[in-house]
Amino acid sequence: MKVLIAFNQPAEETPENELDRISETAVENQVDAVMRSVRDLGYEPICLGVKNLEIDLEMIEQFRPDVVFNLCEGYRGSARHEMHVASIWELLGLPYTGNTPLTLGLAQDKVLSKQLFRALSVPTPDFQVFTEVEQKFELDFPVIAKPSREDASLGITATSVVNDEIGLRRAVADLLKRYRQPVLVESFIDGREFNVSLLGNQPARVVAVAEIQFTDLPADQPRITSYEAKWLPDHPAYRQTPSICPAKIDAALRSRLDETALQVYSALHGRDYGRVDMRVDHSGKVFVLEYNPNPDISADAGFARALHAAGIKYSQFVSTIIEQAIARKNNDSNPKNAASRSFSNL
C-alpha cells in the first residue's frame, strides 16, 4: 500500500512575528513519526510538503498513492487555507484521513463555531468580536483576546488576559496588526482547564481526559496555556504548565467532560480524531474554548500521551486512522459505521 503522507512546508518568507513560526515548523515532528509507524506496518510511505500546487500533483501523479495521510494545517504559511488543501485530497478521489474541509473550516472560524455551540446549547464562554479597536464593549472583565482564525495558541499570551479597558483596546490593537483578522474576546474563566482526546465517527470514543496544571505558574501570571507555554521549552511558562493525563478527576466531572466533548464532536461532524479543548469555572461548570480538528499527533505529543493512557500503540493508531480512510472510499454507501468498527478493535 502507497501511503502519501502531506504535511503544510513551512512558509520561505518570515512573520513579522517570528516565533510563530515554530508551531509550523513543529509538524516534522508529525511526520517522521506517521513515516516510522507506515514503514513498520509494511507500507510504502512518501512525504509531500505542500507549497506549490502544479508541482505537487505533480508527484502525486506520478506516486499514485492509495491513501493521504493528511497533516497539512494550512498552505504557504496560511493557517486559513487548511480546509483548501483537504478539497484538493477530496477533489483528486484519494481517501485521506482525518477531518473533512466543511469540519475544518468550522473548528478554525472560532466565532462561526461558537455560535453554533450557542445554537446547540453547548457551554461556551460569552463574547464579543472586534473588528476595530473603538468598538463597544458588551462584556465583563476579566477577558481574553485571541486571534478569531489562528490555531496553535497563536497569538495568546500572558497579557492576553486583561482586566480593564485600556488592557483590553491594547490587546485588540496589537492582534488586528499582527494578524489581520477579526479578534474574539471571550470571558475569562478562571478555574481549570481539559484537553479531550477522541477517536472515530459517528459514534466517537472519548481517549482520555488530560488536565493543564497551573500551580506552578507565578501568582501574577494568568492560568492559560499560552504560546510559549506550548511550544517553547526553554520558557519558563512551558516548564510551569505541565499535562496530567489521565487527570486525576472525579467520575462527575469526567463524565460532564466526555458527554459535552462527544456533544462537540457530533455538532462540527468531528472525524477520525481530534481534542476538545475546555474550562471548568470553580463552581463545577464546564465550558468549550474550541474543538481541534488537527492536533498534534508527534509520539512525544498530548495526543500520543492520551493513546498511551488508554492503552493504544500509536502504530494501532496510525493503521486504524488508513484503514477507516479506505474503508470511507470502499464503503460509500455507508462510510461512517464501515469506519467507525475499526475502533472497535482498539
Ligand SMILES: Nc1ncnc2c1ncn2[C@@H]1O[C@H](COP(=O)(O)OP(=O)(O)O)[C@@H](O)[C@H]1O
Contents of the next structure:
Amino acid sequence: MKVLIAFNQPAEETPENELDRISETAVENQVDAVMRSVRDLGYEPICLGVKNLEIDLEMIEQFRPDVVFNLCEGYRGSARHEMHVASIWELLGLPYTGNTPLTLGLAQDKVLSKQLFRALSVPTPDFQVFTEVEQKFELDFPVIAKPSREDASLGITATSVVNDEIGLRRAVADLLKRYRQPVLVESFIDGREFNVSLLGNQPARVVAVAEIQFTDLPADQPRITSYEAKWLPDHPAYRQTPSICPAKIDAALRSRLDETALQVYSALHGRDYGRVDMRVDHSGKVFVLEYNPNPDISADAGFARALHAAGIKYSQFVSTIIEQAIARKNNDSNPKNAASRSFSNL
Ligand SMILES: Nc1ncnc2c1ncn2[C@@H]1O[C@H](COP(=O)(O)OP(=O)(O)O)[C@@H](O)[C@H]1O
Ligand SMILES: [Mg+2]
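Could you give the coordinates for the form predicted together with the ligand, as opposed to the form predicted on its own above?
Entire complex below, previous chain first.
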C-alpha cells in the first residue's frame, strides 16, 4: 500500500515570519513519526511538502497513492488554507486521514466555533470580537486577546492577558496589525488547563487528559501556554509549563471533561482524531477554549503521550486511521455504510 504523507512545506523565512515560522516547521517532526510507523507497518511512504499545486499534482499522479496521511496545516505559510488543502484530497477522490475541510474551517474560525458552542450550550468563555482598536469594551477584566483564526499560540504572549483599557487597546492594535484578522477578546479563565485527546468515529473516545502545570511560572507571569512556552525550548516559560499526562484529576472532573470534549467533537463533526483545549475555573466550571483538528502528533508531543498513557502504540494509531480512511472510501459508494467503523478494537 502506498501512503502519501502530505504536509505544509514551511514558508521561506523572512524577517516578519521568523518567530511564527518555528511552530510551522514543527510539522517536520510529525512527518518523521508517521513515516517511521508507515514503514514499520510494511507500507510504502512518500512525503510531499505541499507548496506548489501544479508540481504537487504531477507528483501525486506519478506516485498514485492508495491513501493520503494529511498533516497539512496550511499552504505557503497561511493557516487559512488548511481546509483548502484537505479539499484537494476530497476532490481528487483520494481517501485521506483526519478532519474534513468543513471541520478544519469551523475550528480555525474561533469566533464561529464559539458561536456554535454557545448555541449547543457547550460552555466557552464570554467574548467580544474587535475589528478595530477603538471599539466599546463590554466584558470585565481580566481578558485575553488572541488572533481569531490562528493556532499554535501564535500571537499569545504574557502581554496578551490584560487588566486595563490601556493594555487591551495595545494588545488589540498589535494583533490587528500583525495578523490582519479580527481579534478575539475573551474573559480570562483563571484556573487549571487541560488538553483532551480524542480518537475515532461513531463512537469517538477520549484517549487521555493532560494538564498543563503553571506552578513553576514566576508569580508575575500569567498562567497561560504562551507561544514561548509551547515552542521555544530555551525560554524559561517552556520548562515552567510542563504537561502531565494522565492528569491527576478525580473521576467527577474527568467525566465532565470527557463529556464536554466529546460534545465539541460532535458539534464540529470531528473525524479520526483531534484535541480539545479547556480551562476549569476555581469554582470547578469547565470552559472550552478551542478544538484542534490537526493537533501535533509528533513523537514527543501531547497526542503521542496521550496514546502512550492509554496503552495505544503509535504505529497502531497510524495503522488504524489509515484503515479508517480506506474503509470510508470503500463505504462511500454504499449509503447504508456511510458511518465509519469504530475504533473500539484499539
Ligand atoms: N479565555 C482564556 N482564559 C485563560 N487562558 C486562555 C484563554 N484563552 C487562551 N488562553 C491561554 O492561551 C493558550 C492558547 O489559546 P488557544 O485558544 O488554545 O489558542 P491556540 O489555537 O493558539 O492554541 C491556551 O492554551 C491558554 O493557556
Ligand atoms: Mg490551544
